[in-house]
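First, one chain by itself in structure tokens, the form predicted alone.
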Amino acid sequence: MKIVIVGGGAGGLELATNLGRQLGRKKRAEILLIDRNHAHVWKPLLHEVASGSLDADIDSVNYRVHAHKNGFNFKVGSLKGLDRDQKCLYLEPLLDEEGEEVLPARTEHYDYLVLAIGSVSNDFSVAGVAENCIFLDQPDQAQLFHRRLVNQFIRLNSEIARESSKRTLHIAIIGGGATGVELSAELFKAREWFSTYGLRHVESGHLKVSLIEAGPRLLPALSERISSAAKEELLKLGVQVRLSTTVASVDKQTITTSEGEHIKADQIVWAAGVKAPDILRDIEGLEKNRMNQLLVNDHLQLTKDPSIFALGDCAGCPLKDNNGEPRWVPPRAQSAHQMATTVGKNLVNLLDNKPLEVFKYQDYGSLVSLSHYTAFGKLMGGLAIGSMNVEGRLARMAYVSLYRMHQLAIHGWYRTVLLSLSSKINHFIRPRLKLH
């Protein structure tokens, strides 16, 4: 049997981990993972790898590593159509920076497929966001918005140091989500680190955050106590919060708001929304919701094709709510890695002959991370009470013991520790701040 596993994200490398430990080792099955990246960084992270407080290349994941010590292999590409009656899929000729063709387009066969892509971010077709913004959905993308930063503010202190400048570095954050939330906070931790690295003229007030939400309050996702406790904690950051504001159109360095209003910027982030890929679009003849996402069964199985399964935010699981309200999955990590747990026994099932288990998604509650400020956040599941809203060093505490159950699903017990002890090491050794 060839399983193949497209998008190496959270669920997706957690399941070729665990389907190489268990039937790739074994030569029981042959698995492979397929990803446009040579490695892999925890999506919720990229904020950190935009400010620079994240050294991808240090934190990062080689996939053809990884695979080697757990008995998968990898194939770097982008899946760029699916033929389901071969059980194929069609990858994108790999270039260079120069544009020059690595490997040309190419086919893979399958025996079951796993399509765990993720999501992008959603421009809701807003004029000039495409062309104009800086996404956060890929460690490239991040790593890009790092050197412009670093570079302008370079540029600043010595503006300043030369012209006694008033000017401001401005930073415009599109979406009042955890990614702008968060990434708003890093920015100023950035600042403070910069101003400790050598650039002294760089001040608290020559930074300038601007935090735009179309809604009424941030942080929709979780309660209305820990998003005004969110807002007010930035607040006293000095990043400007601007809610119920909706962006019209996006120039170079320039938003307009549906109210006519212009705002300024040397930098725009868009964070305002997910969908899955628009290369799901042209697979014919496969169920989709308005997010794009490729509908499911109970256990992840395509509900128009039983030997592809998908995970994570590409995937359109429909749920109830307490209310007994129709939703779906929320787009997670904590939804990826249930999912991969589910299609990981689903697979080997299959193998044994033994019926699929039904996916039960439990919400354990959601976190936010205030740079090293603060935290808030909400956790539920398994507490007597129901859930409990968690703020300050315990939040953070939690925050990060997420990350490091993602790593215990891909490294194990032995590694991790190791990876947490070699942590706490570079806090002593090591740049607080990426500055290059």
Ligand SMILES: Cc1cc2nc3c(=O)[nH]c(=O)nc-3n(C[C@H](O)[C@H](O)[C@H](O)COP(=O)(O)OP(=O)(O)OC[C@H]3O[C@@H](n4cnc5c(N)ncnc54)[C@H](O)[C@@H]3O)c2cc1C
Contents of the next structure:
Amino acid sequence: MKIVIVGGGAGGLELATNLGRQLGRKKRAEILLIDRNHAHVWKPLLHEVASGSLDADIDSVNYRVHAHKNGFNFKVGSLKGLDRDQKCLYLEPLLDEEGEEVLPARTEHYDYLVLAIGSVSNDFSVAGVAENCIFLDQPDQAQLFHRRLVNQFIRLNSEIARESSKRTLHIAIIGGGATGVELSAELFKAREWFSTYGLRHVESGHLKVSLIEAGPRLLPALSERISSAAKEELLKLGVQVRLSTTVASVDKQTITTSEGEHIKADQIVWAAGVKAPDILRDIEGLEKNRMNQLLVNDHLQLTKDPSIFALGDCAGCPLKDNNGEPRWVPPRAQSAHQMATTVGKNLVNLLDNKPLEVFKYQDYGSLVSLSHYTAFGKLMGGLAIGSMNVEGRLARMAYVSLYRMHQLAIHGWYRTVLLSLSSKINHFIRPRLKLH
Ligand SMILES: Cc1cc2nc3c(=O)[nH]c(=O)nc-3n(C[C@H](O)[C@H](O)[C@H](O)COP(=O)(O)OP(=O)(O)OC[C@H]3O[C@@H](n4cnc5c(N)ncnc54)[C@H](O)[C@@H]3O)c2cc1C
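Okay, that is the form predicted alone; can I get the form predicted in complex with the ligand now?
Then the entire complex follows, led off by the chain already shown.
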């Protein structure tokens, strides 16, 4: 049996590792992971890559090496389409940075297919967003933001030194969800480290961060308590929080609001919601929801094709909230992790001719980290009795432990302990900020 997993992110890489160890090593099934990138960076860390507090080159997992160690195969490639009747998928040609072809378009056969290709930012068709904003969907976008940030700080430092200029660097972030809130705080931390590492003319007043949110409060998916605590902390840092402000259009360095106000900024980040990738729109005969997610049944198989599973941000998995109202499993790392576990069990059950497990989403709460300043959140279910609000050091520890749990799923105990030790050592021997 050949199982192909497309997308080696928070959920897909955990699944490939698990199946590689359980089935691939014992030659019970061939497990193939396909991703458009060569290395995995856990997506919830991308705002840290953007600010420079995390070096993606160091914290990434190379797919080929990981596949070799864990009993599965890896191919680099970008999904282009599917032929469900023939049970095969199509990959785009692989091009290098100069546009030269490295590999031609390819076809891959599967017996079971798992789609785990995550999500992309939803620009809600606002004019100019796609062309002029930076998105934090992929490591290379976060790295591009970071390279621009370094250059902008260097230029600013030199201008202030030469002319005692009153110029500020203005970063505008559209979207007051977790990504926008966390990135705002990260930028102030980055400014502190840039000043420490030689750009001493750049003082706190030289960085301006505007966080623009269409709704009446930040972090709409979290409780009012967390939302107002986060807002208070951001205001203390100096973030200009603009609520109930709808963006009508964006051009190169200007945001225009629906009230007609023009906001100038040096970099504009769009972090205002997600949708499943457009490639899924082109696959015919499958049911999708408004976020373009593929609808799945209780076992996480596509409603229209039981030989295909979907998990994580690209899966539309219906759920009832505490009041019995219908909603969707939220696009979060913990959902991708839980779905990967169920899909893994169900693929083994299919091989063993056993009944399939029903997926039950368990909300373990939410955490928001304001860089090293503070963190807030609510722990639920398995991590707390009932629900528990957490703040400060405890919340920060819980936040870091989420990444450790992902590392545990892909590396096991021994390597995860070594990795956390090495990150403690790096804390002392490496710069606190990536400076190039
Ligand atoms: C800045 C930021 C902070 C976040 N913080 C949190 C947090 O604190 N807690 C939390 O629970 N969630 C957080 N999230 C959300 C979380 O990252 C996602 O919900 C989670 O990563 C979804 O996992 P996934 O496996 O579905 O997709 P992903 O982890 O996005 O992985 C998708 C994979 O598919 C690959 N891929 C995409 N398209 C193709 C294609 N066409 N062909 C081949 N491969 C493809 C990608 O390269 C990627 O490796 C955050 C997100 C962001 C952007």
